[in-house]
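There is one chain below, alone, in structure tokens, taken in the form predicted on its own.
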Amino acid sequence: MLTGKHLIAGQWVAGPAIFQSSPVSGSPDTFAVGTNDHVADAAAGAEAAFPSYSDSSRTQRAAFLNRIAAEIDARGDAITAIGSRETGLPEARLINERGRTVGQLELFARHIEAGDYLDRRHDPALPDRQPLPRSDLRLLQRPLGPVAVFGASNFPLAFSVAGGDTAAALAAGCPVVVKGHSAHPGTGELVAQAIDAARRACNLHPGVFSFVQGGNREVGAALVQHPLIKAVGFTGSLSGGRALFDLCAQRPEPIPFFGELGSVNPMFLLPAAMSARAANIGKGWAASLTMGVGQFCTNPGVAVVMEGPDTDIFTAAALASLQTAAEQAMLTEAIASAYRQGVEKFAQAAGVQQLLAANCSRRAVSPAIHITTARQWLANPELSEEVFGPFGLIVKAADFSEMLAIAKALHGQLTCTLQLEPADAEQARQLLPILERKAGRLLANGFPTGVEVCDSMVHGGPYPASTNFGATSVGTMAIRRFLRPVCYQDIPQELLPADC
């Protein structure tokens, strides 16, 4: 079933050089190598494609992205097969993750079909008003123009080739280019694949949709670079994100970037919670760490207490849980041999203590966890970065004002938790203000891994969690990112677009 091809506006086109794919388990499979003219190439049929996609109607790309969710689900088995093998998650995470995706594109073109995203706006002229008559004004929000998204390695579906970014793009009314993230090309091309099917059925232009198969980080950058491309979708590491953030903003016209580039989600355990149910959160928080052997952007790596008894009874229950925790494999050999640097870089750190030390072979690894004090924390800023991976770092606070000032010296996350009983609602009533400006999503006595589809979902948040701080990748309000409100005066009627 796979061509190892990239699409380029409804054409499978090979390229002078391949790779080879890196599987868990069988052979491996080879693909084209993206270069900067199949980026050229995709980036000209998105832009001949705006003119009639942008301007279609809401029915007609509702049509379009429910018909992706059906040809995605029709393939779900083979999806399913290639994505076990070439990521090692297993598959029942991959069947939730495509009904995830699939979810997503039906809930978004039932939203674009309501229209309240539009944001329409109507003030009638007022000629006779004095001093000076009123124009007739209408706002509307428009599609940007071609999209860029980059395929994430956590996510082989979910925020990749038809994930949250395509889907909020596509529904906008933006063709897309895909670069697909190496770590799961066959992944992509069975996507891709269901994604073309879905345009012919529905009698689209062929510049809708590429896919370009992951090339060299010259390929990245061309994408982003390209003027035909207004808006780019990324989620991936801080140091990847952070220099595609930069050329977009060096561009002769930059332009918008919205990337997820890493958080730590830290979590406020106070003190009636801990001395209620300390072995139970530790636990919670064990298995909350390594789901998805804790490659979750959402993982919550860090556990902020304050020192006694309940602080020991929790830390032996996490300990408990994760010594018998086997080795699991990572995404990719990159993944798993970041995670041992980050893990070899902490137990090394000044005034940390190692608690659990890490197995690692070469792409398998296991938990870690170590222990600091507030004091440490706050003086070494290393250790408030990002492990990537099932580890965890308990900070242990000497009273709550060291709580405060942890909360005060955080860095942009996606989440923030607070563990609390109706007794800790002071100490929790102080940490609220801080923490909503910290992060894009706040929990109370839960566990952030897990992302809700819907309307009312923040994913995103202050940098470096995101670079877009007003903007969300997963929900509805994802679609809002690549709009931009138009204000038409005085235009006669049947000039306005439809959705006026």
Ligand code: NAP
The other form holds:
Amino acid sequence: MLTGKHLIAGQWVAGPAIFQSSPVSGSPDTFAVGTNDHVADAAAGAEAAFPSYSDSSRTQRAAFLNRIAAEIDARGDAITAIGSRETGLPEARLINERGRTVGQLELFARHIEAGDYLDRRHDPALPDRQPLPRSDLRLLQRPLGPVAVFGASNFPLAFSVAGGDTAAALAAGCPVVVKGHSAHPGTGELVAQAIDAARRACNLHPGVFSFVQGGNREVGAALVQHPLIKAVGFTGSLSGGRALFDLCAQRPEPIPFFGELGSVNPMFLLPAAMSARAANIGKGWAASLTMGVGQFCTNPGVAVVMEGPDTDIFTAAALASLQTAAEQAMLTEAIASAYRQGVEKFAQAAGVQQLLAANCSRRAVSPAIHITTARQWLANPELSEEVFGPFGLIVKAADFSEMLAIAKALHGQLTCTLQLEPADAEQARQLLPILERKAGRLLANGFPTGVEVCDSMVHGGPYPASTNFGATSVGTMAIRRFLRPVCYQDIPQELLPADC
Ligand code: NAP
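And the form predicted together with the named molecule, for comparison with the form predicted on its own?
To see the whole picture, the full complex is given below, headed by that same chain.
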């Protein structure tokens, strides 16, 4: 049952103004608009919770994470129903995404129980060392403080209220304040209810978790600037992420902003692979491009190929797969409108040929493909921008040196993919050191959509894929973002944190 309210440090509270959701079907629901006062109360609650929560045992926090997972599952049908109405995503997709969300929470529970993330180090005292004795030195990773989390519209569960950022921060021992996404406020509230129930069942401080609905942009700006907030986890657009990142940097006390932003996830299709399976690669690319109406951060939006007959086969196969694709609803009208404008802008750029035009009627869109040359792509920086949705750009290189030039000119990416056969090894060897500097994840002979949640995953990369080098928002290493190392020198054992 929706309340339409914010959850502030254990209390469900309304506010002076309201906004309505924009579901693809059914009538809209009404929600309280977040205000700066809500943000201040949530941040104060998080700070009040910090001493006890940061000092809780790993077993207590693991039990909390597992309980959140169970409470989400217990509300599974209601979450799927409202999630599908608000986002237009099919129910099966949301059921899968719930499985991933619950799995992430349980993974972090196991991860902190194991304790390796603490990176414990100990250099015992050397009282007799000459010329100077050495103190007893211990290092431990400690939680940062209250963390603000912004979810993305395209993952209303796995990258939202109880998504990877929240799971990682709570696992680390940091209280969390979530700014709800206005594209799925009801889904967000039901998940917040699940976290609230888990928090009560585990008898934790009410300030451990708060959820403030949006409804205006000021609330997000106020949250990242609040002096009690010590780090931000963000998944979303380049423009929104950059605006909030800049606010964090301008604070009297700048704080880390862990933003996962845009990426075009280029694929490099090498000659022997194309000669062996151009049509299959074309079909696979089309499927990856249109999955979830192209609304994946790992959507492979650019295919870099070498001119020749195999490229014609690849292009024809991709086109054949996409021509029959039906229009599908995007997450919001604003996202559909940005997609339409992006496809149009590319179609009008010099040297770009439109192979498949998108049909768009309000929120529903179909895929589009354009083709250009490496020379044009290199000359026009706008062609390297992301068009969020089922849009693909084929870039034809005249020779391998142009392919290398494209690799060198890339901005930071979440992923880069090679399609290769053994005979492509020499070219792959030249590309890989370049691509390694550009992306968080390198793939061979696959498609980047679909991110495994595990120890080895990196979902990040150089800017703008992410705003922090060395950070990932998926996988167990994501916990590091909300920890900082503290060295304890000669502190008596009985005063050290229990984990030391
Ligand atoms: P978004 O529009 O940037 O929204 C994300 C959140 O930030 C929302 O809560 C939004 O508030 C808030 N926000 C945005 N601009 C703001 C501003 N100027 N001031 C204050 N708050 C602001 O992103 P989205 O539409 O949810 O996500 C789609 C984009 O995310 C795509 O470009 C996609 O590629 C990218 N993405 C990246 C990854 C990754 O891991 N790199 C993953 C998924 C998606 P409102 O609720 O008011 O809109």
